[in-house]
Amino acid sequence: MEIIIQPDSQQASQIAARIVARLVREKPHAVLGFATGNTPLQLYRNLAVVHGDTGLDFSDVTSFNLDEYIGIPRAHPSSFHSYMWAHLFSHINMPKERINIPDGMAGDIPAACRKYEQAIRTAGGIDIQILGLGTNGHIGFNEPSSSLSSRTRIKTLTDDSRLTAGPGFGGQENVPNHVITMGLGTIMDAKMCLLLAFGKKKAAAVARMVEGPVTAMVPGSVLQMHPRTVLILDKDAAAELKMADYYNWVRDHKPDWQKY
């Protein structure tokens, strides 16, 4: 893992945007994996600004989202379809036909999951998978105890995840119990994983993920085994890392060609 610690989420998100923008410039047919939630919002705003200011071209980019709730229509204001169009797709020139988000209204969920896996393979695999981190250590909606080799599938949400999502649904009782999510094995197939985590409430999960054992009880810890994972943290999310000084030293002494 490469750990990049920044003073705040704004500066962290700017670095993340530079990483994504560099890939799109160097590989116009890049395949991007997108996450939702509060954490990547600044990243998506930055990408929209870069697109508007410099003409960063997304016309040949393909995207796959991590997850979607089961049983709510795409037009629901709390669906991840709605989130992505509101915060990114309406602001860049990515063609609709290149956008892939799991279908939570599919009649045959297992078949839809297999189709999603095949679509990722057909596209050539994901170049950068953007990730957030749950306070319980989940990535995507791979809740604790998820198989470290799991593929895209149906997953039952924990009470904590439903509580977190509650405000968007007018209360926890209205949050769906199930989602479709990329599995940990699917995420690990990405050529690069780019994980963002901000705020003190993420500090314990970050420390367990980075410096603890690889365990299904902290699903994000599987990224310790990924050949190219970049974690971009603000100082609050990094507060419980025992080796934070070393991570900072490594970043400060990288050769120029390795810097973002």
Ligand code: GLP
Given for the second form:
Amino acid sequence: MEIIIQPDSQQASQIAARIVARLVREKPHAVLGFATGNTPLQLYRNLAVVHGDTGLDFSDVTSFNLDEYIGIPRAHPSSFHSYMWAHLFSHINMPKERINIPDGMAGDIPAACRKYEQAIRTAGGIDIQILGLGTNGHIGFNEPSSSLSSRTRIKTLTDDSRLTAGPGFGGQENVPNHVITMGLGTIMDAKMCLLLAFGKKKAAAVARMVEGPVTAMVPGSVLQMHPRTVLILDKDAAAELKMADYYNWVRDHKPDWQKY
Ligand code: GLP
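In place of the form predicted alone, output the structure of the form predicted in complex with this ligand.
After this comes the whole thing, all chains and molecules, with the earlier chain placed first.
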């Protein structure tokens, strides 16, 4: 894991945007994996700005989102479909037919999950998977106890996750119990994982993910087994890392060709 600690989420999101923009410039047919939540909002804003200012071209890019609620129509304001259109797709030039988000209204969910996995393979695999981190250590909606080799499937949300999502649904009791999420095995197949985490409330999960054992109880810890994971943290999210000094030294002494 490469751990990059920044003073604030703004600077962290700028680095993340540079990494994504560079890939899209070098590989116009790149395949991006997108996440939702508050964490990647600034990254998406930055990508929209780069698109507007420099014409960064997304017209050949394909995307796959991590997850979606089951039983919530796409048009629902709290669906991940709505989120992605509001925060990214309306502001860049990705063609609709290249955008993939799990269909939480599919009649046959297991078949839709298999089709999603197949579509990722057909697209050539995900080049960069953007990830956030739940306070309980989840990535995507792979809640604690998820199989470390799981594929896209139905998951049942923990109370914790439903509480967090509550405000978007007018209360925790209205949050769907079930979601479709890429599995940990699906995420691990991405060529690069780019995980962002900001704020004090993520500090414990970050420390367990980075410096604790690999365990299904902290699903993000599976990334310790990934050959190319970059974590970009603000200083609050990094506050409980025991080896922060070492990560900072590494960051400050990178050879030029490795700089972001
Ligand atoms: C949700 C999403 C995750 C996201 C996490 C953290 O559970 N399914 O993909 O990373 O929340 O959310 P936030 O970024 O709002 O803290």
